[in-house]
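First, one chain by itself in structure tokens, the form predicted on its own.
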Amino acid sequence: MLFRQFWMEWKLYTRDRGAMFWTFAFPVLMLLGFGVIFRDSQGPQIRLVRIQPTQAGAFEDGFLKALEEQHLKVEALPPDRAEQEWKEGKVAVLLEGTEPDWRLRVNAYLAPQGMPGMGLVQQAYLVAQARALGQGEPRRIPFTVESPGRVKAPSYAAFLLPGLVGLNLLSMGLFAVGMVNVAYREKGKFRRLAVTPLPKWVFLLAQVLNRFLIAGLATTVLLVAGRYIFGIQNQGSVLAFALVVGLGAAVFMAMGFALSGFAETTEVYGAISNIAFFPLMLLSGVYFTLDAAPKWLQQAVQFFPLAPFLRALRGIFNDGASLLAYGPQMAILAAWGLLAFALALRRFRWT
């Protein structure tokens, strides 16, 4: 009976082409799109707009050479056009003037690109000055780009892939589980099931097993895409990675069951689930870190369910860390799972 119910749930799911697309195809498209855009692990090249001087000085060539060595994309524009692009917000860093009256303008709205660009311009200027004064080639501190675990220097795609795994599990738990249960209750399916010989535990367990299968398949599809498109793969234990994914899937499904108990209709549940989904997606580090956020916010999100899950998943996947190294994160995730499961039992009803 359990297998038949499981098979029926699977057929119902596979007939929904929209659900199949959002579960399997959309995360791969996100990985492909962002992975190609930010394929260089050092980030996109910073554009520096320089107003063409009326007369170039002797220091000019050395300064331009030093700017090129900093991997800046230097573009010289006439004053009118440079000012127009600045007013339109297209320029992050604008360099004007000549030696010794250089001046830099940094666009406040493009500070994430402008401030690093300003630092590179300042470094290039100091290098050019040292060469012009005959002090020889300045000594630079060598650097490498590598992951925190120093196992492999990952690209942005390697950072993004675990984030997409977590986001996919969260969306399945909140929408594929919670929304379906609200729809079943709203349409009276639960009420009809209650008078059939089908035990309730069989119905619920079949749903859980079906979602676990979907979660495993969706994660596998993402891993295969990451391996063969970007050459990234799990650096840690496969068993540890699978255990974290399984725990995350269970927690997010429990959250979906719990939230479904607070809604009478799918419209109400859509609002409730989005209140939970969007803050978790934006604040948990799916696409980027919160380094620029206030310290209290960075610390607070570590107690949300998705943030510790992603931290553990990235530690294992990118750095080859052991599961024990992320014991506190697993404890936080398990606590969320127990709380959500208890709430789901308390709020669940057939009618």
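Rigid core here is just the name for the largest C-alpha set that superposes within 1.5 Å across the two forms. All figures in this text were calculated on a predicted structure; none of them were measured in a lab. Residue numbers count along the first chain shown, from 1. Compared with the form predicted together with the partner chain:
After superposition on the rigid core, the Cα atom of Pro116 is displaced by 2 Å or more between these two forms. When the rigid core is held fixed, the Cα atom of Gly97 travels 2 angstroms or more between these two forms. Core-superposed comparison between these two forms: the CA of Ala218 stays below a 2 Å shift.
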Second form
Amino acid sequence: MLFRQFWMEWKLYTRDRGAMFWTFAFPVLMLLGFGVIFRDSQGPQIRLVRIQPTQAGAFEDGFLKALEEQHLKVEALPPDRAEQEWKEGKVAVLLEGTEPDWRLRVNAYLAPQGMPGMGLVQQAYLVAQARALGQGEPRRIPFTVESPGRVKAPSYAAFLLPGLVGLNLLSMGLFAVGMVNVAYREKGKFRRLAVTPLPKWVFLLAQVLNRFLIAGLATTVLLVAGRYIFGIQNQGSVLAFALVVGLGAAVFMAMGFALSGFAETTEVYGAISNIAFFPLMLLSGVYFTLDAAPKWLQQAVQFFPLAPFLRALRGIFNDGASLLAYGPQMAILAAWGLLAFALALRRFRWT
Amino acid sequence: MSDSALRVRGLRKQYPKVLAVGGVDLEVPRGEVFGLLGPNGAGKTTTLEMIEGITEKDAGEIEILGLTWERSAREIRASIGVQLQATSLYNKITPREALTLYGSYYPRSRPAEELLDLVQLTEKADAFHITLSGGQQQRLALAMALVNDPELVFLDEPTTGLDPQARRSLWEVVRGMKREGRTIILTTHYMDEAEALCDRLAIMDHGRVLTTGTPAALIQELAVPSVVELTFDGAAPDPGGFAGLIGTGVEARGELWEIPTRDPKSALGGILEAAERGAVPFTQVHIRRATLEDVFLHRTGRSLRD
Ligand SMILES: Nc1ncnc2c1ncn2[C@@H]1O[C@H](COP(=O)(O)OP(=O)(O)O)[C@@H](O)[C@H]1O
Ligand SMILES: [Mg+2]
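Same protein, different condition: the form predicted on its own was shown, now please give the form predicted together with the partner chain.
Everything in the complex follows now, all chains and molecules, and the chain you saw is the first one.
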């Protein structure tokens, strides 16, 4: 009986093109779109302004290539524009002249960027010289740019993917569970069930199991897309990732059940659920970090369900952290789950 | 085993603003088609849904096939079939799937094929519910009410909103259920439907049963079981003093004057004579038997339709 109900739920879900699109295709499209748009912004780069040479020689090309290899963002400007930007204090390092009469100007006010920029230019010059003289490739010490103590993904796509997983679970709970049950109640499907001997828990359990399956599949689709399109993958344990996703799915579904008890009609539910959905989506750091937001907001949002979920998931996915490192986040999430579950038990109605 | 399919005593339901059902008694023997006839808001649905166990009752006793909800809820659910007034099915389920799914909820169920055949939906067996016409959806709802081979079937306004042809084909399905020996309790606000289908009926208004009996007996009980109708070309004029001329009531309805009478044969002469004298511009005369509509009008002073 449970299996038949589960199978029917699955068939009906897959026939709903709209739901299929929002659950499976939309997150992948978001990942693709934003992942490609922000593909270049890989960590901080030092901007080097170079005065446009009148004629480019063979050495200039090699030098330019070496500069770019140094992780410098080289920007060639005509002399007057360069001079103007320099005067306005926007430029940290300015490269003037042509081979062999180079000159570097470092902005004293922007020394923290200018000095390493200057160092990198000097290095690139040595490399280019060695190459031009056919002396073989000089060795360099490899380096990485990091932000210790903070969760920072190596690429935007990697940052975004756990965000989309969370967003998908949230909308599944609020819409595919909450909205669906309000509609079932409003349209009398629950009443029709109530006159049959089917135990209600069988119906609800089948629905919940079905949504868990769909959540799992949708997350897998995103993971596969991330792996094969952007080459990003889970740095932590699969089990930890699955546990966090499973807990998240349970908490957000419980929220959907709880909220569905506060609305008589789908219109009212739409309003209620959007009040929950949009602030959570916009303020929890799904698409961007909240570094620029006021401190109090950054702290406050950590007590709502989505932000701690994303923090834990990103920690595991991007930094390979252990689940144990996110005890407080899991506790906050679980507390929301319990609260929602208790509310759902109190408020859920069949008619 | 109880010989009544349904026995209801003192059923009551008070909503915050209205007394939806104010003390209803019903007794329906097995094998009967029993109708609840009444205008919208009379309390028919509320009565039925309390009996079906989906609306909480405020007071009263309900005995279904000798069983009570308090002690035998599962047994009752397994042996009744229900068509609700407002049910929507999933949009993208097919009749065959719906019948199989709902059949799986019961310990005993009839094959989907057989039910589809019964309500003539075999051709649409694999079409999505949303693509069915109103009449086809309603026939499916009836088939779903029969999925567990129930002894007692509840149908709430089974033909409301359907065109005349679809209504007739549904009536045939209901008659088929009766032939199979089921007890059927249905609600309607169409008097022709009540007359065509019901062995007995209860006329309801404002949450109360006004009278119960066979359609023929209810009409016979009327003091004035016949009606003389004068038809006009266009809207009927105000009868004015005409009633005084013939000594009975005259009511203008649409293009008609209706003159209820006990003995149409002897009344007709006087009516025609009075019309002649008053130069009443009528075009046709009809004599008809009173209908349930007239019974309702007589009992409440209102028409069933408004
Ligand atoms: N859930 C409800 N809450 C409040 N009033 C209701 C509810 N259901 C029905 N009513 C009221 O009870 C009365 C009887 O309604 P109903 O049983 O649906 O009548 P019928 O089926 O004969 O048209 C109506 O006045 C209706 O407005
Ligand atoms: Mg009704």
